[in-house]
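Next up is one chain by itself, shown in structure tokens, the form predicted on its own.
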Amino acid sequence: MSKCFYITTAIDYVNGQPHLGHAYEKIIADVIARSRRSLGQAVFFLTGLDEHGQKVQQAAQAEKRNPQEYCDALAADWQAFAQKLALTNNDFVRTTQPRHKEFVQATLATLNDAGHFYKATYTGFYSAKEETFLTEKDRLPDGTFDASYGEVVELREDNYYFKLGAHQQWLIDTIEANPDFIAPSYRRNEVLGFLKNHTLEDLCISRPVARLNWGIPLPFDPEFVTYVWFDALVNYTSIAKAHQELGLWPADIHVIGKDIVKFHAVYWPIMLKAMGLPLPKQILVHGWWQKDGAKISKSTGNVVDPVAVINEWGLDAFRYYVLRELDIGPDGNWTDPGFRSRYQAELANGLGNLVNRSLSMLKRYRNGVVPAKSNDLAADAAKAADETRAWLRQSQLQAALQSIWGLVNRANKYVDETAPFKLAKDPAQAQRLDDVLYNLAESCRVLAVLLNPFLPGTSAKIYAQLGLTNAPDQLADATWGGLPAGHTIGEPAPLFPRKDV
């Protein structure tokens, strides 16, 4: 059986509510998952939650709840958020689930038996906020630590360590031999720069129960729980094991944010090597969003609430803006005027207007009956379809949307060039009007297919307005000529109602 295409997001930490960055990452992964399905592949898409660790324990204590109750309440919010975004995920992992905990413990036991861990006493500094140990190198010139670490305390405690250093040269060689393993290439170069200029320190994989009890107990020492990052990364394999009949591992793409590259591109490959498992094929790293050129911040009120945007403008408008505005890799800048401008120009006046006037004219001039096939726009449609397929295979979502809008713009220009409302006044031009109406209706159909991974709701509406009952979810259907002569279309209705802004 052929391998299932396996794509994951990072799992989100449940110490708060989802925001724009979470929505963006999930939508990227969803579009890639939908596009791979539309290319005919079997796909498994995983997202979920990271529920252990000190921050969760502290947040639960602050609310006077036990940590599991606290996680259960937030998990319901995050699952509702995934539904709000119309994600097509096949599973939703929670690291408090027995299937995950059992796999983590089995993995820890195996690695311990194979001699990958040792116990040592640590003396140094610890940031509870970032759940990480700090060294003298992390101090600022004045001897303090960066404010992003929150309160830093001095600690002396025993812990278990994973021998990373022994694998450092192997990892450098592996990344150099696999140019697509970390994308975009500048993130790969950053990781290689880090590995070539730093000696890899061993990774502390435990926390004493005396300090933190909200975690997965080490199977070989009940006085300790597993470090939250070791537990979290293993979710990609624990879920692959839970669905082992699908042949998921290795993952094809891990979609992650730039802040957690080290965990995924340094720790995770070494963990997998120790586990005797193949590495994921790609770690795809996206950037961060700003708003109005400044850091998004709850405390300053500089935020974008994805749910509020979706409630006002529609899910597809939100999906379109984040994918079209920002390529996967660099940082982006959300502005409300920029959002409104893309909505008006590209969705309402571009795509929406094209579909509405094309189908309205077919209704008005031919009672909604599709004329005989004509090929004026066939080459333009084929170019858009070929380019879109090629970009989707490379997970170049912004470029794919630009190719699709090439056809939107060409079809709108075609209306202006052919002036069907003038042709309709001249009975001698009936054949030419038939040709024009076919080209416009068929372009709308092709666009519905190409848009399906990006704007699934809009795509389905276009098909319904065309009176087509099948789903526009296979890119093979973007071939010109799919609308049969004599077919009767449905009722046109605005796809993106214009808003007074």
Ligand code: MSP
The other form holds:
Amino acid sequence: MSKCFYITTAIDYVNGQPHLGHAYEKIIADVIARSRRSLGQAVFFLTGLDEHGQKVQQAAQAEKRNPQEYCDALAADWQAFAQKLALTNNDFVRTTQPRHKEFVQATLATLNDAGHFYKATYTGFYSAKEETFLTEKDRLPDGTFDASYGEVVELREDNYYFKLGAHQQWLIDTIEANPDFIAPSYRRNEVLGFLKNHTLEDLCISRPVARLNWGIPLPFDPEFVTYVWFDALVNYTSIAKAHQELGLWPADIHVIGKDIVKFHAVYWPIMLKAMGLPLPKQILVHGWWQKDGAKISKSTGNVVDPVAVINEWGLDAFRYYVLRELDIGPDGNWTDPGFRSRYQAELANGLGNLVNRSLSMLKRYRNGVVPAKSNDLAADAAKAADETRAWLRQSQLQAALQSIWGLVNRANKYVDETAPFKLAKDPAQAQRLDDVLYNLAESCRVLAVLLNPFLPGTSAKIYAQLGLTNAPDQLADATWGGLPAGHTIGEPAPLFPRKDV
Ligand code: MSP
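Alright, leaving the form predicted on its own aside, put up the form predicted in complex with the named molecule.
Starting with the chain above, the whole complex follows.
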């Protein structure tokens, strides 16, 4: 059997509630996971939470809670959120789990024994307020630091460093030799530009317990905990190890946002090289959402609450909008009018209307019994299916939806051209009406199969309304002619209720 297709998301900091950006990334990964399964591959989809480090410790402190209890409480919310999005993840990692912590410690011990780390004293300017060291670059033109850093003091601190610099040329060569390693290509060019124009500094992989204790202790020095990014990145391999029998590593795709490319495309490959492990096949980088042209921000109230949108419009409408509106790569802009307009035009009037009138007419004119096969739309359906399969193999989700809507629009136009309600009035046109009704019902069936990775609920409803009892979850079933003559369909019902807005 071929290797399991292993896809991951970034693991989210558990320092608040999930928002649109988190939802978007997880839906991208879910659609890729579902489409690979639909293409017949075995898939393992991992998502989860990044629970250590300063951000989480501070969030827990702000609520006067012990960090582990704080994480446990929020992790339940995030897992419920994953279900709300209908994610088909096969596991959910939390970096405070023993299976992960033990793997991180074993990795650190091995790398330390192999001489990848050294201890050094760093002297620098430290902002206690931001809990971060500042560099010369952070100075204002007058030599001071911005007031937002609070009091800045000179601090000496011992830490452990990972020798990254030694691998810089190797990384450049590797990225150049593997054009698909970082996608889209402009992200790859940015990474190459960075690597060719900067000397990589060694990576500080520890924090003194005195300054930050919410982390995984270094196995070789209890005065330190592991830097949160070293801990977090390792999740992709700790969980692969936890499912050793599946042979997950190397991962096929890491889905991440544009702000964390350096961690995934620079630090992580070098860490893996040091660990003696092969690199993931692809780092797929998505852009960031804004709302109404401005940064999403809790403090200004400029937010999209995915749960509220889902409760009002349905999960599939939410999944559809984020994937159709924004290609994987550029930044996007959520607007409520834009959302409503896609809902009305593409879901309610486009797909919903097609399915509803096709099945209602079959019910009304033929008692719901599927006529003999006819091929008017066979070529259109084959085109949509071929294109969709090809786009899905390249994780081009927006393009796949465009191909699918090619068939939605073609079939709706076919209703207008053939006017079955007129044919129904003329007994001499009975054969023609049979043909039209077959083409429409079968197009709906093909659409259910193609849509399954994107809109799983809608896809299942279409199959149920068609009276089909198998699942629409194999793209091979998108082949024209699957509806057998004589089969009786189920009850048509609107898929996307029209909303008065
Ligand atoms: N914990 C780290 C990731 C560790 S991965 C080994 C982290 N967490 S995060 O919660 O800040 O972000 C998680 C993901 O959400 C990132 O990929 C990030 O790019 C994405 N997004 C956060 N805000 C976003 C938007 N406004 N729009 C789209 N994605 C956004 O970074």
